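In the block that follows, a single chain appears as structure tokens, in the form predicted on its own.
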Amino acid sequence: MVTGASRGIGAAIARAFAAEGFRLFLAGRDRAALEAVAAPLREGGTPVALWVGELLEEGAVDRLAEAARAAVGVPYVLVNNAGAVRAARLELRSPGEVADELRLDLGVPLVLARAFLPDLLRRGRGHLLNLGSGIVDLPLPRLAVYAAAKSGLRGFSVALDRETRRRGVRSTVLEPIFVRTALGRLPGGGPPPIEAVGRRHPHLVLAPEVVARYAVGALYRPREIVRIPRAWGLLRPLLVAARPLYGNRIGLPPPRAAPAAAREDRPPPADPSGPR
């Protein structure tokens, strides 16, 4: 089960699921988006069932779980990747912004987890696999909501592998750096945070499939945290040291407003005046 699987990297562990032979179940709020990505599954043999909706809508989660459960039955595997992310600063968020990407950047995922898990204990086997961030090491300016989500959800997902693991459930957060996908676009605000980091720093920028590829291969060797690339994991202590020394460098283009949130499952309006 993939949350979030419309496009970008939801949509590329499904396909990476799909060679590794799972049956899918995936949730987004685009159909037309969905079925672009299980069409091509369905053709290969994959079976695959969709669930379209809004997470954040009340009762959405158990809705979600009660059609999960018809489709597909209780699922092996749970991936945590619907998400969304506003660059801006804190101050210029409105309460009801900063709850709504709390809730889908860690809420949705505890009460998901919540909804499976005693299914998951009774059968002795299972997986969760929690689309996290590496911001939770690298904080940028103007992400703090962003970075306060991840690093709960680190948070949560380690605590939670190690209450269950020796009952046969784990969970593993996957901490990508930069991810080229359009949770990172922002209508209206200029060009897209992950464009300017990729101008400056092209080598920091992965491409959704990499992500899939590091979290088929968690569930072969389970571990509580995944740092992708693993270079990221090795160079981390040294850059997280050095940061004093860069600032703000790696980061985002000063704000010249404050754009609406973007998610990972819906492409955003179309900026008219193009790239600046």
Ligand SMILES: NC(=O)c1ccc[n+]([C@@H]2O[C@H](COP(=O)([O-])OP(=O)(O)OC[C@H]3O[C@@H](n4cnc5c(N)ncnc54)[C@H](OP(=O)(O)O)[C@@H]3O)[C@@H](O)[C@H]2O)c1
Contents of the next structure:
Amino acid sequence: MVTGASRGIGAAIARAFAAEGFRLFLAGRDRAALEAVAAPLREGGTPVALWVGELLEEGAVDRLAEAARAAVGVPYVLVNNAGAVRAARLELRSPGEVADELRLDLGVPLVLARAFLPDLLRRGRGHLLNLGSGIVDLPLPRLAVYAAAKSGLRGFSVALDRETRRRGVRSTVLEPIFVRTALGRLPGGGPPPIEAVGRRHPHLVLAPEVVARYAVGALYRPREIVRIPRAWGLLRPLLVAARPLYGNRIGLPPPRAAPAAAREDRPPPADPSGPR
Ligand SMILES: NC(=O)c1ccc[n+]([C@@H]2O[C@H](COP(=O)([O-])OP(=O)(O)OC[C@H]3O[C@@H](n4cnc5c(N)ncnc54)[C@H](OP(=O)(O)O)[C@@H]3O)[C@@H](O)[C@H]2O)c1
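Now show the form predicted together with the ligand, given that the preceding structure was the form predicted on its own.
Below: every chain and molecule of the assembly, starting with the one above.
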């Protein structure tokens, strides 16, 4: 079962799992995009069931879990992948928007895991793959809410793994750095912010298929935390130590064509009472 399977990393994971012989239950909001992911997989002989819905709606997680049970029973692998990010300074964001981002990136994966856990434990077999982020090791400006959610997700995933692994249920947090997807694009806005990162630092941006390969690998060699790419895991202490050298030059730019975001990089107005 993969949430956020209509595009990006979720779609790539769905394709990789189909190649491994899994039956699939895919969730997303965009029905046409989900169908486009499912069609070639079905043609290749993989049974694929779909669920279309907004995960932030009241009761959506329960409805999704119920639909999955009816379609495929209790999934062996739950990929908590659906997520969103908005690169903006915290003081420019509305409280509602902040709450929604925390709920989608942290609350929904927890509640979905909770929904299936009793059945997974009864069966004594299962694996949760939670899409965290490299941001946990390298918190970046304008991504404070996202960093909070993904840090919470890592804590949840690791603690749960230690709680349930002896009973046959593993939990892994996958933490990619930048991946070439539409993440962070505003509806009707310009190109995804990750495109700009890719132009400035092409070596830092991975294809979604790379993350999917690590996801498959985690099933066969379960670990608590999988940093992606592996080299990032090794270089991380160096990069963290070298942060004063590159300052804030690596990071998501504010999305284009968003009036609030466009304002945010202007320097604050000079304080008239300040020193002259
Ligand atoms: N791209 C990166 O650089 C990167 C790096 C580290 C971690 N990640 C994580 O990887 C995961 C996948 O991101 P991605 O890069 O593949 O992003 P993406 O291309 O924007 O895909 C996001 C997916 O989540 C679904 N989704 C978003 N909001 C939803 C909502 N409210 N209700 C239901 N579904 C919703 C989308 O569904 P629809 O398309 O149907 O709306 C889509 O399938 C996220 O958790 C992200 O934080 C990404």
